[in-house]
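So this first bit is one chain, no partners, the form predicted on its own, shown in structure tokens.
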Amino acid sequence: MRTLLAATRAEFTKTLTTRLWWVLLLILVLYVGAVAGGLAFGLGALQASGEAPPRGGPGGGPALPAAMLAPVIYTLATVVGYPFPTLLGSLAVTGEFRHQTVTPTFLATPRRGVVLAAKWVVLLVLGALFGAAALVATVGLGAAGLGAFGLDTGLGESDMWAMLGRAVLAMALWGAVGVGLGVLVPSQVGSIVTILAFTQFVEPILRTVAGFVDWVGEVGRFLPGAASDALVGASFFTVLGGGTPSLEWWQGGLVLAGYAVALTAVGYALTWRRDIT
């Protein structure tokens, strides 16, 4: 217990001392905080004005409800917002490789078990506070929009707020499996290539053809993204799947942790107990 003590202080001091985590935090915020404020006020003005936007699927579908705006927007903080986290993750495990300051890491730890777990911890840590800022900002700036139309914020809901806490607990499993990623991709610029080609353009198609094909929805729910958007319990990709099947939120929650697991366990056996020169 205090090896992993040492090495999760040691892994947050070299985290902590670097500009990266604050740098992808300030572009975070800035971001999902655009995207939720812009379409608030989109979509608030389209409901108050009585056209109901429509929801997506095949062949459209019924109005989107006034009570889905507010759901939609706040979680935008992780359906446009997960990349992050995730990014932060991998070049935890990256840099260590790319700087060289994995040999040293591996002399004061010399169980790299250890130096795994705790980097696992201080990107849990730092993913859910990733989610914190992402929501502050998406539900600050989506609640003013709203209520600038007199909708619904939906902030004296306690489901709302239990949608929320998840939220964040999807943002911190997410930099569990870019540590994972990390793991099994260590070349820096391949897993960053790997997380932002599978994010902005694999996923998002296969999840877009998941609601026209019905057996690529069966999979398709088992997809990371969608596993996250079950785990939250509202999305934008949800809204536009029509009748696409979900998981439980913690069936959702499950098949993430299982993907940080399984891509931190194969990268282990793979990578991380190679020797290092």
Second form
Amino acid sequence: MRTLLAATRAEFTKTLTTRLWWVLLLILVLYVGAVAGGLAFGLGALQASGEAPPRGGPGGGPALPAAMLAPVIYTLATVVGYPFPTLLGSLAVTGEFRHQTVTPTFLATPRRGVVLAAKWVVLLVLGALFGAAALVATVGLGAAGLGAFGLDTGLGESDMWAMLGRAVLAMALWGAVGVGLGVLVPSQVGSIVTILAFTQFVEPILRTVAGFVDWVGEVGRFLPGAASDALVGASFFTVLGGGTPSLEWWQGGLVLAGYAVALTAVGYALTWRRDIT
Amino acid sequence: MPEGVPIEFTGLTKRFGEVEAVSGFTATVPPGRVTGFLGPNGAGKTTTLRMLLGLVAPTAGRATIGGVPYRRLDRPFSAVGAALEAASFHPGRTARDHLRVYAQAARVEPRRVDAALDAVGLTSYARRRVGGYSLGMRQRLGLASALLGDPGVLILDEPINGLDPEGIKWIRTFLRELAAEGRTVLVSSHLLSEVQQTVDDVLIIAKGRLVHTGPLSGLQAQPAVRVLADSPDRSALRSALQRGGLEVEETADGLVVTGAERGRVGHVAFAAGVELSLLTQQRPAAGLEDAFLALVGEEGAL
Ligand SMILES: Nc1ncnc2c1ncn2[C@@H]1O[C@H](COP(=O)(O)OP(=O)(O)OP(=O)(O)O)[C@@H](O)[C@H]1O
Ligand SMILES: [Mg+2]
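Now show the form predicted together with the partner chain, given that the preceding structure was the form predicted on its own.
Shown next: the complete complex, the earlier chain at its head.
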């Protein structure tokens, strides 16, 4: 236990003493803030000018109801931002191999499982921090945009705050998913490419197809991004999803946590216990 | 003062696929002495040390520190300090932050960070990113992390690589002091001459096998004698010596005779009636390196 506490402190220091964490955080906040602000002001202006709300997706899904605007804009923090805590998590592991710091790390904490547990704790906390910061940006700019055109910001409702809380939890879990992926794919380039390819191409395409083909939809609900959206409770894909119902929020949370645990466990068995030469 | 404890290797073996990097390595490294761990490139020194430190799993055998395997040490840095490669740093982190991370992980008091930086002379560079460090500075930082926990056992893999002459002199004195305090000091090198002035004992490894162990002085038992001789009539001397069955080599300074004492060379010249202008026996110090090379074998190197 003392070893775990010591390792966790060390992992926090390790992550916070290089520039990576704040560079990623800065990009995340600017990125989701810009998308949320742009969407809120753009859609707000459309609504105000009396035009019909836009039709989403390439195939043209159902129209976005006005009441869904606020949650869809706020949850851009996770829907667009989830690769960021994942990247931080994977780099926390792959950086050890890239810079060979895994040698002093295992010398200081010879029980390797403890190191991995410490990285989990750190990434859950920093993932939540990333989530909170991203939400400050999307809610701040989104509510400003909606409010400017007299639309409902939804911030008076407790349901909305519960959703924001679940969004923070989702980002924390993505941090742990990143750790798991990093252990499974210790090559830094390999990990980054996997994250970008999966989050930017593979999953969006699968989920778009899932909207039209039932059996894909059945499986698609269990994709990590879909599980994350189910946990949070409102997003573009959920709104567009139409056909198959998504998981309950708690099921989504369990599925996402399951990915994090499974990736970490397999990575531990396959790579983490290897010889460090 | 931390007590040194012995390091013990028992039948330690490591196979990487087809390659047997270390084979049945058995040895003891006593406290209070500097032990040189010598062998040519690829002999298995690093692999042996990494097995000792729990970084590489042995195929067979075991290695312990004071009877305990490294992985079972509760606060490892307070028992054993190790410096392996010069490259094990994140280039974007400062030296001080680097040491803070590992002090926290190994539960070493925070004040030891500055003490360790001071001990290796890095205090004024402590807040610079390691990416900008020279090779010698990285070596010193590696040594600082070995010293973090003020351990009784020090394990250093090629610590002299990249140090300037002043740094080499400093580390030699430093290692001698640590051993004098009763600590166990194990230092690897692929060059005997590099550690010859520092070590008390040697462990010599070639192709994964221990080929010699004992005090450094034991290596000098059969120094290859070299005699330098010259004569106003060098060619006459040369043929006289050759007729006497001696091995002769001509250099700018005179004729070098190997494998015979000075007296015998003088006698052969006298018997042949050749006048000598020079007759000296060279320092047998060179014999140490020769003895080392003989042990590790001609083909010992890669
Ligand atoms: N991860 C590995 N996979 C395969 N072979 C390895 C591995 N690590 C080391 N070896 C082999 O084991 C042998 C011993 O290597 P080792 O690094 O222990 O030698 P060394 O004595 O430290 O050499 P040097 O003086 O060059 O540092 C070499 O033949 C090397 O090629
Ligand atoms: Mg080596």
